[in-house]
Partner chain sequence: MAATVEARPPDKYVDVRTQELQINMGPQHPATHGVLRVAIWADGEIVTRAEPDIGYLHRCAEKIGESVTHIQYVPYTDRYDYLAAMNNNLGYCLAVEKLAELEIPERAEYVRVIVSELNRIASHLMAIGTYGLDLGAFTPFFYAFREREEILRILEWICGARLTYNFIRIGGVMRDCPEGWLEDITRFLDYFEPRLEEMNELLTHNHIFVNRTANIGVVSLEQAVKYGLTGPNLRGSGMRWDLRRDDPYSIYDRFEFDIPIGTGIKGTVGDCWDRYWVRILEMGESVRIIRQALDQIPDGEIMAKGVRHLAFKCKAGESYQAVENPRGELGYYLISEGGQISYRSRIRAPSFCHLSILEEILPGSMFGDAVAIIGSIDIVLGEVDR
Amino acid sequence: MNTQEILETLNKDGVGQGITLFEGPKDPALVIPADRLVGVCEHLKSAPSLQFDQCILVTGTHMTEIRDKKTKEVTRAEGIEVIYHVRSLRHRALVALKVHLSLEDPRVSSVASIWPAADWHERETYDMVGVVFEGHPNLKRILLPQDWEGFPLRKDYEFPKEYRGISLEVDPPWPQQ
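Taking the form predicted on its own, give the structure of this chain alone.
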């Protein structure tokens, strides 16, 4: 089952509204409107013809990729994109899901209640990119201290020179005699 067939199944089942197929330079993906994510994911998991029972990755990027329908050229736009990789063990299928979010307020509903493995992945995406997963059972930093400021995987992130009085400079200057 490939990505196009999964989209056709979603359309046939009546849950494909607003979902588009992204055929990028690497892997194809389904682009899902943020407000429809949970409903689509619940269907991906529960529909007998799909049975996507395993979430293997949730990550975020500080850009979105858009394919021009006429020229087929892929361009990158300012924004946050959350990418989910989910697998159907029964059907031996893997699909990538993309959700485009605004840079100013990147929020999307959590899928941790659908796939418990998404819990830590969403926390890492929150920690590194700043995506707020609404309804997450324990959304707090997982890799960095709770009082860390900023999100290191954003392009506008400025790495601090120190944290709690400890120098974070990679090559600090040698002490002067």
Second form
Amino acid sequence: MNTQEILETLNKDGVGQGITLFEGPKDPALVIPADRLVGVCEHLKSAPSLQFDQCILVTGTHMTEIRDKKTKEVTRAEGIEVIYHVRSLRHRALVALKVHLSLEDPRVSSVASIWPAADWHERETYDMVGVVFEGHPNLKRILLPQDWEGFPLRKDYEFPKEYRGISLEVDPPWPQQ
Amino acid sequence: MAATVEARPPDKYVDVRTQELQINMGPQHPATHGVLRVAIWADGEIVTRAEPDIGYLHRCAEKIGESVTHIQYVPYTDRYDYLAAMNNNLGYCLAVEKLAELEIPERAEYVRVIVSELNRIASHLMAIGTYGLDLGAFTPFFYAFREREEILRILEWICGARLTYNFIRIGGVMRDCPEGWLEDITRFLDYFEPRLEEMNELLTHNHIFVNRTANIGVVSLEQAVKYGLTGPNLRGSGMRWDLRRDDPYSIYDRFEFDIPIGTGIKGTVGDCWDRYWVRILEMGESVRIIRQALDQIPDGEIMAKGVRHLAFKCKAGESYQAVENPRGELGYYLISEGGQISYRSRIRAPSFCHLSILEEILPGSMFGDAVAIIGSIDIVLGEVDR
Amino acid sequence: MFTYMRNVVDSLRTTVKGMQVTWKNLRRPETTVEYPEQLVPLPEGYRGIHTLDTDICIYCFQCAKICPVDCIEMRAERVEKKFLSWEVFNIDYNKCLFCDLCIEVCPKDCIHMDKRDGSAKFALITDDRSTLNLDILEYKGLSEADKVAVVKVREENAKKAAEKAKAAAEKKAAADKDESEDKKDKADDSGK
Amino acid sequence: MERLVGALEGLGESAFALSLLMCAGVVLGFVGIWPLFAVWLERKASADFQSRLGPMYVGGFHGWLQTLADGIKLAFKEDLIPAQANRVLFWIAPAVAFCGAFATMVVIPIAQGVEIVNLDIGIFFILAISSVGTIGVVMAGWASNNKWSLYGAVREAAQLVSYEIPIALSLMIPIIAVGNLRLGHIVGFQCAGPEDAGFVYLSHHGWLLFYSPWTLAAGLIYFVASLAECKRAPFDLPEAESELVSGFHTEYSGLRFSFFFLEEYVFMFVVSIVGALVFLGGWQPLPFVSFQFDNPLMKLIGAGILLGKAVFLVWVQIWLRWTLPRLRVDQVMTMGYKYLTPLAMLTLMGMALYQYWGCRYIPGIL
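Could you give the coordinates for the form predicted in complex with its partner chain, as opposed to the form predicted on its own above?
All chains and molecules follow, beginning with the one already shown.
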């Protein structure tokens, strides 16, 4: 079952409104409007012909603006993209779901209630990229300290000079020969 | 007895106050396999709530992936799941090769399979050895290390390093097999199989060991799927799922092997013993794969043409490549915009997902069981924190 | 009651079995060595501390460029466009990943992680991390004591290998003999 | 030594006190030296079981001085006491724990007639005094103000209290046969022979282990329970290092820690030598053939044989430790209360009936 077929099944089941197929150079993905994410995910999990029961990965990416070199048109708007990789063990299929969010206020509903595995992945995405997952049971930083400032995997992130009085300068603390 | 209790006026009952004890297991604790901290709320010996806390070993893996070239990133992948560095290399290289559309020479593919399966055996040996250690059996740990040492020697022979190999490269492998190396592997496999039997006698079927692990930390299949468990932990819960068979990468579709699953021989399906047993059986399957690969390995090149270290470029695109690590599904999700450096490199570490199930299965177990459960899901903190 | 008795018997039986296994291993030879006195042989291509052949280096910076952690610092001056007068070639072993990339990119094959004879220095034990920023130009390889130890280990290994080869040859000879006898038998059979 | 004490008794109180001090010195000396050997034995044995070399360097021959070097290192370590600890209890806990193991040495006959005090409640005394060590451990766990230590202490208390029962019951069984609590008499029973016996003779009863099936079972029960009693694997719950970091001695360091260490090894020796005396015929080298151990030379040889048996039992304990995984805390309780105690009771009854119906001559009871 490839992504195209999944989209067709979704359309047939009547939940396909607004979902488009992203066909990159390599892996395709389904682009889902942020407000319909939970509904589509629930359907993906529960529909017997789909049964996407395992959440593999949640990725947040800061997409910078890309303009066409000649025409200066924006080919990719700046924003944050959240990608969910979901797997169906029954049908041996893997699908990527994409959600586009704005950089200023990246908010999307949490899917942790559908796939508990997404819980920690979403926390990490929040930690690294700063996506706020609404309805998440325990949305706090997971890898970085709780009082860390900024979201390191954003492209505009600047590494802090110090943290709680500890110098974070890159130069090693030992004397150089 | 009942009469005396009734004879007492109710307000004179001795009010025995019990207090929940919060106890910090880790970050420095012998049984947490690294720097994991589990905050445990315990009622006497019984755990009532557990909350894993990670991040003590965070090394900015994904951020580094955005600043070094693909070729330079391969040695970093060694350091995530450092017990199965070959498999990590393999996953990353496959992901990049998928983006760069590289053709890998046959011989390189076979060498890759051999070294990753050897590394899988080494990793499982480590897992069962330290599991014995968690349960207080020291000697199996040393036996496992003795056998693992042989594997490390073989891997050291071909690539010069013992733990962080950086052997599987984008486009092939680093070196061709030295003379006598393949024969040495056969010798090792012949030596290894009886030793595995010994391990079973010493630890697997030991009455105390079985009592410590059977019916403990039961993860039902539903829970396992829900929490994204993969690899031996998912198979221990009774799901016959292995990426080497179900989503074949590299040349795994050419080999014949079984996928062992937990069947609840000693207790319930999905208990600690099942997870442990799946690992033992998997080592046997790896031996089978290696034997087949040794029979089939062809002569030829070991590096794809046109891979130059300083000028290697990927095509634009994004792709997810998953491989079956000893610990589960290791995935690399790479976004490339062309050029030498990936735009985003996301790592799906199996141990990270496995840890999140602790909150669910630890409560209600005893303190010694908590150690047994943490050991049985076999985590590597380097991979959890990345 | 049955389970009760089975538990008693099982625990005794498996304990005795386990003790048999440990007993078996008690009589096996040890696998560890006394490290500083005895050395484990290093394979060829072992990744240890770098050595640089300053005569053939062409100062192309490829190794420094490929290094994932930027631990190579090199400075030299060209004399008459031919020779290099070396000032600095430092490798910071605080950072080094021992990934072998610098060796592979070298177009002249002049930087190595083992010495050309296959021996390598690997011990980086120190109580002062600044000493790990090694000057490869000055580093002369193994000390005399190390060399003696390496030679000793190598001789021992050669001896062992020779013995093994001898044993294997004998075995093979025996097998060949058997085989030829078999053939003879077969020939006899066919003759009949 | 008994005679020595007796002779000195006549000389007055000060001499008596002096003699006691001398005895204490002898015991203390032994208690100091034994762990050095036992720890070295444990290290070498574990190394052999695990295909390792173990200590090889210090002292030349197979690292025989390694333990001494470690002891010196421990003695020179900084003596740390946690800030929130109960200092008084923290101080005296190792001493109390050590005393428990140390005091039992008093009644142990090392050869025929050579013992410091010939108590008529010998075994009972050992059982009673060895429990004092528990108090020390509980004190240590409590005083450390550490949750891991507390867990260790509580486990220790529960475990040792429950295993007192099977160990006492299993020691009762040979006593039924012998009819005396003196350790010397128990050995005497095992080598009792005809009146006019020569140097070598067939003993009436032989070793108590082979005296009847019930004593054989009792010997096994005693051995298992004694493992639990001296906190050895698979019953090392109080210090279970993979669960409780280090259990009750998590916060101890240096010399104070070494006291707990000494206690463990001395206690291993005590239970082993009691086992050797009660079940394995003491200084008699063979099960059914006895020798006369009456002159000093023979006594020395007898002491050697007894020590050899004790060391062998210690070695078996070590062997078991490096073979088995650890039990869980409730399984330890189950084992004590549901398996060892009923089995010991059953054996006790069996032995009593066996004796009553008179399969053998019973000197004590009739």
